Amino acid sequence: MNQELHFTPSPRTRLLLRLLAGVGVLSLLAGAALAPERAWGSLFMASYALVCLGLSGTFFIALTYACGASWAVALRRIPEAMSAVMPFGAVGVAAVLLFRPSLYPWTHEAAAHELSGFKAAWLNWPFFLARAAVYFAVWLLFTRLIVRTSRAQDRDGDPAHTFRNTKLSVAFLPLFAVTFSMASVDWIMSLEPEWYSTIFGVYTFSGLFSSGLAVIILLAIWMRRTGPLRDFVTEEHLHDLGKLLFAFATFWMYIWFSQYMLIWYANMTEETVHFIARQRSFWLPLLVLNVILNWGIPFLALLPKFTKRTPSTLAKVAAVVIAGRWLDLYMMVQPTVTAGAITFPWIELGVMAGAGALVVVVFLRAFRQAPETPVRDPYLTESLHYHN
């Protein structure tokens, strides 16, 4: 069943990722000597990137576990073998915040003495940076626990492995939530420290497991191309995942709306800020561009119910919804950067592709650590006999 578990990328596959690898370092480096604070700003973004996706593959696990979605279970190497990337990502967070805090405004000594009461006791800076330890802290504990009980069962068969999962699963997504909704306000909201959106946290959530699910739909679709998951991933689990795509891309565009909309009716100066900066001159129409990469194009194309089993159409999709969370997290980080001034991208798109090409080296080699499928799970035989 596992004769596929030392696959490898074909050599054209192997060498594009050595391409992209090297442009990835060459922008950071060439970054780092004609705009230093850009490249930090793309270091961050990528690393940031990063811990999201091994965080959503993290996610995706513990809610079908947590859920009983034995559909699943034929693609959870999937997920598992993303998460193996959030710890490059933790580290590539902590270089930034060890070695430029420069990047917080409120890390200033001007800027510090205008926040007051609890802003100014949050804005701390060992507390921020014990806050960040903790956040890692919990979402590496759980990930390593929740992996290693799936690989152990793997080993002897146990169902009661399933249980101890599905017990961790659902202790995980409440610290998760709480978490990740704290961690985004901590790195990426008080990068502009005047400004607060009471349902940031959630907006984070929406790109998070968004651009989550379009990866896992890429690996999968990969995967199932090339062999190891040719006889474990069909159509009906490639329908369920375009269901959960096209589900959560339109979620994300609530969350979205929600927060603009909320903010432009009340117009209070310490809300609007955010959205001014981001409506000026040509960060306007990448505005209106992350609303139709991130919800526009993936609503209308996954509407059909053919679209969402035709592989090579969901890939497209799927590759549509990626390219919004980098542009949606552009929009987040960057205005700050660069103090609202826009130039071509290239330090950032460059830095991503780097981060791209380390995801790829990270999951293969993590999928090939465990056989292609949890052969030992009890619901296998259900997932793989699954039906919509």
The other form holds:
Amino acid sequence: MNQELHFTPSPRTRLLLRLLAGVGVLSLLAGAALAPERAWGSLFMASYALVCLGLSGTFFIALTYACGASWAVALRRIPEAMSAVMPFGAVGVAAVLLFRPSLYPWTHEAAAHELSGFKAAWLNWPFFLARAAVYFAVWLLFTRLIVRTSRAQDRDGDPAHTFRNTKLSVAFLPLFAVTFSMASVDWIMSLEPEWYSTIFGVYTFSGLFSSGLAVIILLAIWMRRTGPLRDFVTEEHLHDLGKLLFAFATFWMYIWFSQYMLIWYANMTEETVHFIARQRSFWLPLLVLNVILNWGIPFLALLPKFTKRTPSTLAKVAAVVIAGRWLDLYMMVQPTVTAGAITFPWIELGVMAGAGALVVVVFLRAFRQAPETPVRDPYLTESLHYHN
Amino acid sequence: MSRLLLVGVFEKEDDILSVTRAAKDQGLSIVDVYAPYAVHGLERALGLKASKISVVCLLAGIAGAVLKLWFEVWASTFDWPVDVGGKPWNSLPAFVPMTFEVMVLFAGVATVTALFIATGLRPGRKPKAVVPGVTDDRFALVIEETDAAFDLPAVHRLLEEHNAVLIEERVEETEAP
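Could you switch over to the form predicted in complex with the partner chain, since the one displayed so far is the form predicted on its own?
What follows is the whole complex; the chain from before opens it.
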């Protein structure tokens, strides 16, 4: 087991990671010189994606503790290590909020946007920053506490740690629902200050969790193939992760359509503005592609049983969902950055590629800090013998 | 015609799983296994093929969705157009929720119906428990004597090795369902 702790990726993987990181840094620098607005927008998109990825790790752990899901214990170190990504995303989001508030139209042209009394009061910069600080404090605190308790159990095997983490998880889940909903409204919905969508928090959550599951699946398959989790993650675990991905891809579609149909049906100017900007010219095929990548392909591909149990197929579907995640964020943010103009997204793709390399590096570092599976969790045996 | 059945009764999940695997390995003809609940891994030990019921569910779902979509387009565009909020007659987003509901209805009802037909569950059917305990706390394996090479004492020994609490030989008329 100790040898596995020092798992390092193959030279080819390391070269690929360096290349991706280089692409990310270069895209950001070149973007900053050529199109600063888009560079800041892409930095925000990538940082927000990292925050969501970290949160999806914590959310996955909290969910399994809260409902006593013993099956996921064997692979719990993967979401634990993923949650280490969150601080890096937090730094990026903080940089955008602090140094580029002009990304948010209400900070500098409030008069042009006739906001209602409450909205005008809610959207003021100091309060906006204070709220962001509170969200990050809650997320980082709970992530740290839950991961620390899980790792403390490796040393003494005391079931009290399981009870403590269950309590922490039950406290975290409603807090997460409220804070993440508000953070999405603050950071993304307010890019279009007039726009209202009461389901927006649920929509961003659905994207967070389906893409988070896709990343958990890819990392689990990788760690299974290259060694550390070879004896711990079975086809049964992959089958269940596949079922969850299938369910949450469909949940994403359900929420996407709920938002779209109500806005389309009511046809109110302050609501339709969002979709009108995303149906013009080239945005329309992207809007359709978004639905295909995030729901169409995963839904059809994961319908039969064998695709969820075949690692290579499951990994391909997960990759499609991750591509869909990028497009989903791009559709949310980009039309507000470029005022509806469409350009080839080389900055946005490049920065996200760099963020992907960062995720892998941070994940591996965090993954190596503890045994590859919660060795003394009372539910580990049950998880290893899990059968669908 | 009649056939000889050998019924082995077991008390533990592990025993029924291991005896089923062993009987399968020896090429014995297993008529069925009875258990008070769904035993994980039993379908694999028995070598059962995947159920076709999911195919029924898929096809019925597609049929429901297509029929409902066709009906909505026909009703609101061709047969009786009604102006709702100035929307075009043929407004797909408005049709989606009902299409989804009817798809679920068709798929659900068809799946349950197919299950009842496939398992022969119908009103007035007499329950047939191989031994009374299988609805409570016993597991039963039923093996059929297939040909002259069937070694009865060896099968008895096999069942005993896996902690059978009761072994019964029965003669059954094969015409009975």
